[in-house]
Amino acid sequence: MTHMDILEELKRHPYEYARKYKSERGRPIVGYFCSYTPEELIFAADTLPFRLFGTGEHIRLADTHLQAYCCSLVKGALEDAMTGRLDFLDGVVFPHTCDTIQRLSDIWRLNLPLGFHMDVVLPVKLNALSSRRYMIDVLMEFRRNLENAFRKKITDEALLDSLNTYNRIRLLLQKIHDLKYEYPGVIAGEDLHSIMMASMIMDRSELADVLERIAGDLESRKNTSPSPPGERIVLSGGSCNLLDIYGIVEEAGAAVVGDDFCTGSRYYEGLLTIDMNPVEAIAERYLTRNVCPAKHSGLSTRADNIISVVRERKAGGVVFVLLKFCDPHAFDYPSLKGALDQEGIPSTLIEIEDQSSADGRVKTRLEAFIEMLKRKDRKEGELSGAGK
């Protein structure tokens, strides 16, 4: 079995590999819905942080704590809970950013006491003056609820050994969309698809080995992968584990060389610094990175973020892929839809609700996009070409 098989079927069958690892290693699974959990914090106190993203299966009983207008995911991650599937976590924690997590925070420790139950209340203006203290004092005040849940101290050693872990997975993770981008025939999307999901599950210090050597991989192949033609498009919006987006814009005739998805760049982006407190390291990254729109820290902070991916990568135009019902992604697109349109970069808005989203739907919204921008370059050509 490759290394990419391994990740593939961890992919298919995350509950599985959880249930597998505390039985071989005995290690506390902890369970989280947000790149602002501080993971780096979790896997210092010798446990596993596992992302939620709920499988997708019929939902019934989360339908009686949920509102309609409630976003799959969380549907999902309760409906998975509430059935048992999720019976290997020891715990749960929430991040402060939407509504629906927040809500869900409450009915999930009403209702679902699986151990550890934390709400990180991380600031929502990062860019005030006591932005930083407070996002300190959170960060310090999670790593001793971690501690005196799990019993288990949480070493400035430990801690500075997790910060390495994952500085090098992020360095590992930009490389190899780095090159994908670049060279975007080295790897199929659904392979760049697979190696994000497995990443917020799998042992992060394996993870760093696998990816090590998928990234030494294709940095051997590069130059001999095929070029496929078609536009080049940017990929916005929230969670990508819905659908295999990266495989059906592929299959649409583009190319994605560039992302602003929680799951995708601003899971990856930004490194720790190693020497300073590793709990300020934590901060100063989540102060710094690309903001997710259920934070702030500038008005035009993130139109001025992705424009700068498509001018950067010589993209053609941005696909926004928006999970149903995600209020911080829905009101964040008008002013991105502006942003770009006053710099005559073109977009298309597909909205899917769950993994029953119909893939020929979306490829053939992909598809009618696609074909906009060829007639773009076409008459920019002719228009070219006459002016000469």
Second form
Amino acid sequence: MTHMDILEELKRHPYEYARKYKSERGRPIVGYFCSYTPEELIFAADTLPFRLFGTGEHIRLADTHLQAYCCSLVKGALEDAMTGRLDFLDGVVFPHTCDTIQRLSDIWRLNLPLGFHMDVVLPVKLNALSSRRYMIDVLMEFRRNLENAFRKKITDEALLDSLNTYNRIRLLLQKIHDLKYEYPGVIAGEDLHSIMMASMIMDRSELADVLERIAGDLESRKNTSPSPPGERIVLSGGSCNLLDIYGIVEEAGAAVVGDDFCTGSRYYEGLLTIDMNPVEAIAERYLTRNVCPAKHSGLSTRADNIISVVRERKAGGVVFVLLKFCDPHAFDYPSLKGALDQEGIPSTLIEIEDQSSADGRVKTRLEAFIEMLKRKDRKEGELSGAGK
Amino acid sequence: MKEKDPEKEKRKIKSAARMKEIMTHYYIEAKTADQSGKKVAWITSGGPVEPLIAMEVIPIYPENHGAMIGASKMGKDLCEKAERMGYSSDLCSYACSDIACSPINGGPIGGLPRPDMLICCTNICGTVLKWYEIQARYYGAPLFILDTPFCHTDFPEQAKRYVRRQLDEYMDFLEKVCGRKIDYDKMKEVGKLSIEGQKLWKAVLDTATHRPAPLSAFDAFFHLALIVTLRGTAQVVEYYTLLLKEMNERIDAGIGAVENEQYRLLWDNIPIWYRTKWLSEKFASHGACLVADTYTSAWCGSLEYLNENDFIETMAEGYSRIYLNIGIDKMAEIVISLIDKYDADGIVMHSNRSCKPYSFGQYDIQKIVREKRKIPSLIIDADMVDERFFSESQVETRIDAFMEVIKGTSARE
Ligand code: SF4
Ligand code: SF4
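The structure above corresponds to the form predicted on its own; please give the structure of the form predicted together with the partner chain next.
So here's everything in the complex, that chain up top.
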């Protein structure tokens, strides 16, 4: 099996991986949601942080707790938990982000005896002096709670090790993405998707090694890779369930060269500062990293960021991906689109209900958008030709 | 002119006229603020308004605006407008209809007065954060966020410290925008009036514990506007004193909100603004009175955490531990205490697709209530403002069926 095969297998059967991992290593597994879960602390407690995406298999039990207007990520995760598919978990961590996750935490706590239950109520605004202090307080409390749950001290040493591992993983993810952006043909979008998914599930030390090899492979074949599809696309919006939109976009004839997903660039960007108090280093990263729409750090941070990504990567346009019933992202969409319009950057929107709903309609829409970008390119080409 | 029905006239709450007067005056003052030189602040319904009152800033409540839009049946139109602006139809209809009003001065009062600042308190939802960001961008006005950490099971010390620190940041923000210092003596006075207003509001709602209840939840929906918008002023105290007096007179005279009250129900969630009259008549036709609700009681629900002699210090907790900012189990406890207090025979829950933090968890609350109090419950699927999500025939059938169950259980007792 190649390294990619390993990751792909993991993507296809994440729960099997978890079960096997647990029985073979005897290590506890901690479920979590969202990139605002301080994984570094969980990992430092010698456990496996395991992000929950929900499998989207037909919802039955979750419907007795959540109305029809709830996003499929939250419903899917609850369904998996209630049907016993997540019985390998030793506990679950709920970061406070959107209103839906907030209530999921309550429903979970009241209905599911799946080990420990921790809420990490981080600040909503990240750009005030008071929030910095509070963020650190919450992280320190989380550290204590983990220590109590596992009856084990999380030493500064272990934490530092964890920080180093995460930095290594994030640097490698950054490198792999950079290679992809510079040489889009070097790795398929679909494979990038497998990498991201595995990164939030797999044993992190092993992951770092696998990523190292993959990055090496890509590096060595970057110059001989097939020439990439013409149009360069940046993805934006919500992808809590890490839909394989990369593959879909590439199938429609473009290459993904950037994103602002919490399951994408926001997961790996921003390194942890090693020569400061490790808990403060985690806080610092959250405070300075590109922001999620459920948090606040100024009125134009997200728009500024997406525009600069488009410019930097020389992308032709943006595809917004919205998960149905996801409030924070849906609220941000019109202003982000407006900001792109002002810059003359074309964009399109696709709304996804669940993992399986990226159907023909989505593809048609993407193809039409890419066709439009191509026409625009040709026209601009002619214009600049005529000006010579 | 149509003959007035004396039976109906008798049940009309007379103070309502005064209330309308106050609200009209309030909106006129707000809309002419540019002439009076007063500053206008937009603030969330659960936000700390007291410092604004102390600073003589006019508070404006976009959520109250949303309710007015709903009640005047302009919701569908404005929500569709918001969709054309790019906002999904699955978003909060208060937010969407308000956002759609801004560029066209739309809605029942021709748009809200332009804000000089926006104050967003996150104790009710994450939606207000997005909504206020959007409006702050649109109007180019400064935004202050009061972040009240969610209390799943408790309100830890560090959260309290955090909110307390932000209150200082809030005062700094106000002083900067207003260009003058806050008068802390005035602030104390406002704090006292705020608590007095909340206590009176509570006393008004409490009168519905009597049989027959002199006012229903539908009346409370209407009279709520003052405790939301003008909390901290003498006007509120004055008005609720008047209303309380009228309620006590009704009790003495045996006047109930519903003719021949036989069943007492509890309402959960935000009203269905464009159908309050229809719903109230529908329930009344079954001899049922909605005697209390989780919505209007939220504006006096955190009195236990507030101290009128130490308002600023206790505000942090008072504004954090409110109904929508606590876990589902705590909400269920409150629902059960309302059932006991008002001796309710059943509960009507509005599953409000606009408001996720209010609606997600209702099924669990329903289950807890069923286990602990064994009373029937009804869920109505709708939206508070957008009429497109209301099916009259379906709701009617469900209410009729529910009332049959209520009649059955009450008869068996
Ligand atoms: S998809 Fe949206 S609504 Fe669902 S959990 Fe993620 S942020 Fe929340
Ligand atoms: S989401 Fe709910 S609490 Fe928030 S503004 Fe809308 S109706 Fe109000």
